[in-house]
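A lone chain, given as structure tokens: the form predicted on its own.
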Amino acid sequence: MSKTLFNKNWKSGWKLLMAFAAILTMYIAIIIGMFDPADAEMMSRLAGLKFSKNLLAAFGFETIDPSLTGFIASYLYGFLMPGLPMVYTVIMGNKLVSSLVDRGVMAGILMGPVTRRRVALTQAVYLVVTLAVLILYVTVLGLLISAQRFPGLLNVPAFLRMNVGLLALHLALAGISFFFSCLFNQTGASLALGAGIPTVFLLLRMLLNSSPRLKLLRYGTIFSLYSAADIALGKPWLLPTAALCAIALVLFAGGVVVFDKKDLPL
């Protein structure tokens, strides 16, 4: 790993991750807030009477569990944590290669004492540590913000698990951007898969919250390997956790290997 090319993406790319901090602050304190102990329906009721059943649940937003954890796993981590965050990985995976290479910023980068492997895993090792530290950060602000507004009533080891999870999912997603940044030498084309199967992979998540006859469709989205509601309510977790892990290790790998590998135009 290069520490000059590890300390140069931090200095260009910590305002945006600042940013997505911002808005995961956000959400996450005006969401846990609303959480009543005396009527966790409610969100339910006020969000029915604009939209259909089916769109919510697209949406993850149904209260499966009445306690504050099964409240947070529906409406924070039905769709926005998995959501958000999925925007940032896009965003930075085809910045940290793709973009470079297109721009010709990546042929200064390689005239230096560094090796294209070298280049590439310092690059994924920034995607990773920077993706670690969005969902540590969500994690202790959840931690803190349910303990001050709701003492007592958070279930933190299961919230500790959902989180796990959701770095797991993230880290696969970031590992599919990465890839194709990798493979791809225009942003254009890097953009197109390294984007458009996350995104793909969402819609058909929420068809298939929206409804649950479409059953087949959870072979073709890897967001059925994530589902905070079954962690909140104790169901298994570690296979798809790491199932999802497996899937990262091999995409950051192949995308390691492919950008060693492939012709760049130099």
Contents of the next structure:
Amino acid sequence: MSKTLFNKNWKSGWKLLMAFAAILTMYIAIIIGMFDPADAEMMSRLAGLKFSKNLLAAFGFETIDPSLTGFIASYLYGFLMPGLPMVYTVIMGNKLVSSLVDRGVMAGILMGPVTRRRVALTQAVYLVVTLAVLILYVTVLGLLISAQRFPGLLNVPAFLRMNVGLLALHLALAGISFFFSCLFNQTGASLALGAGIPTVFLLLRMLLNSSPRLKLLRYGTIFSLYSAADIALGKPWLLPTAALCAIALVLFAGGVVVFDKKDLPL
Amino acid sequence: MSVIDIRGLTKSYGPGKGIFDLTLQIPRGEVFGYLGPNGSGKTTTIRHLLGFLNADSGSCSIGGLDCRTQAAQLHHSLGYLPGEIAFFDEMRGSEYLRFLAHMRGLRTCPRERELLDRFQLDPSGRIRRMSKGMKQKLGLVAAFMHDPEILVLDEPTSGLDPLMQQAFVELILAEKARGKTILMSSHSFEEIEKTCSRVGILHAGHLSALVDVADLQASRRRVYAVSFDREEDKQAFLAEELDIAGDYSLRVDVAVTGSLQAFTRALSRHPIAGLDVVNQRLEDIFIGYYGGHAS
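What about the form predicted in complex with its partner chain, after the form predicted on its own?
Full assembly next; the chain just shown is listed first.
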């Protein structure tokens, strides 16, 4: 780990993190505020707005569990929480390695007495730490808003499990972006796969949500390893979460090794 | 003992592209000029020295440390100026220098102030707003500021105005006097001539010559443009026994290798309107050295 490089990342990256925190704050506040304990059938009202049922399902907007926890699991953690921080991850993953090589700035970093491993590891740690901070923020905010608006209604242990699973999902997605950022010297290639693969995974998940008959697609996306709705219902979650962490570990380690070994056009 | 030691280094990017079986030793305290046309492999060699590339075969080391595997340790005593220099554009120049110092584990760099003065660079502005020349100066300060023993400079004067080129030459001569080992690439012979004791000439990835600069100067082929007021004067001049490199309307280019005596005598016998030195491409300069077979 290089503290200097970490600080430099923070200096040029904190605004992006704040922007995502702000967007997520808005969604969390609005969506939790929409919950009505007396009227759990939100779907019917949304359907009244002439959204097709399938489209809403694609975004995970289905009330399986009428409690506040179930509501949050569907409407916040069905699509928004997996989707939005993913955009942060993709941008940052690309910025932290591939973009520096592509612009030539990496030469300035590596001409110092620092190993490539240390540089790549610093960038990986930065991505993981900022992501963890973002999810932690989201968790605390969700707890606070729920406690203030609907005291005692939230199943706190289930909500915490949902967020741990969410962090694992995002670490795995970040692993994908980071790996390709380390692999490619051109931002174009890095983004094509580092953003492309997570996006395809998300689209598959949405397709799967709206047409459950396409069961085989389950095996085509890592989003299948995370379902907030299932966690809210108390279904087993440790194994898929551990699998996501393992995927993340392999991809981050792979990225560091690849960056250490490859040719750099600097 | 050689400080920079390149042995059989090969990195192929296809036929004629890359470097092939390159062997080169540079002893401590030498300023070595690395010359060659664009695409001849200068930058590829330098990228190996910095440990950015994996060789297909062969090896290179600096001060006994392998350039690729022991890069981090070796970079403590190495200064580098990239050929295509890039910075964190959003930073200020002074911030960038501080960043590099901290990356080196230094609080401040001993020579930063002196170098900024030498190149008359004000680093307080945003790098994004700096001109090409200012960025080049910033890169030079970054390469020298931690007072490294060994310097690898890729086209160090590109973008510098003549005054700053002179400041650079003075810096190199001062560093040479302090016993630094320097490898600098260039396609400007004048710059190499003023600073280096030995020159390696790279052609299509092969080291085609290793020359002492003194020898090169002696055998260097220079071209002079002689101009006339009248066609008759020119015709008379053409009758002289000289190596005519070009014949234009009222101008004749004369190539001279070694002594200028025959040429100056011929000049004195004719009414000459003007005399100019023709700026030559690197290849032309070495025609003399290769005996007219540079290709």
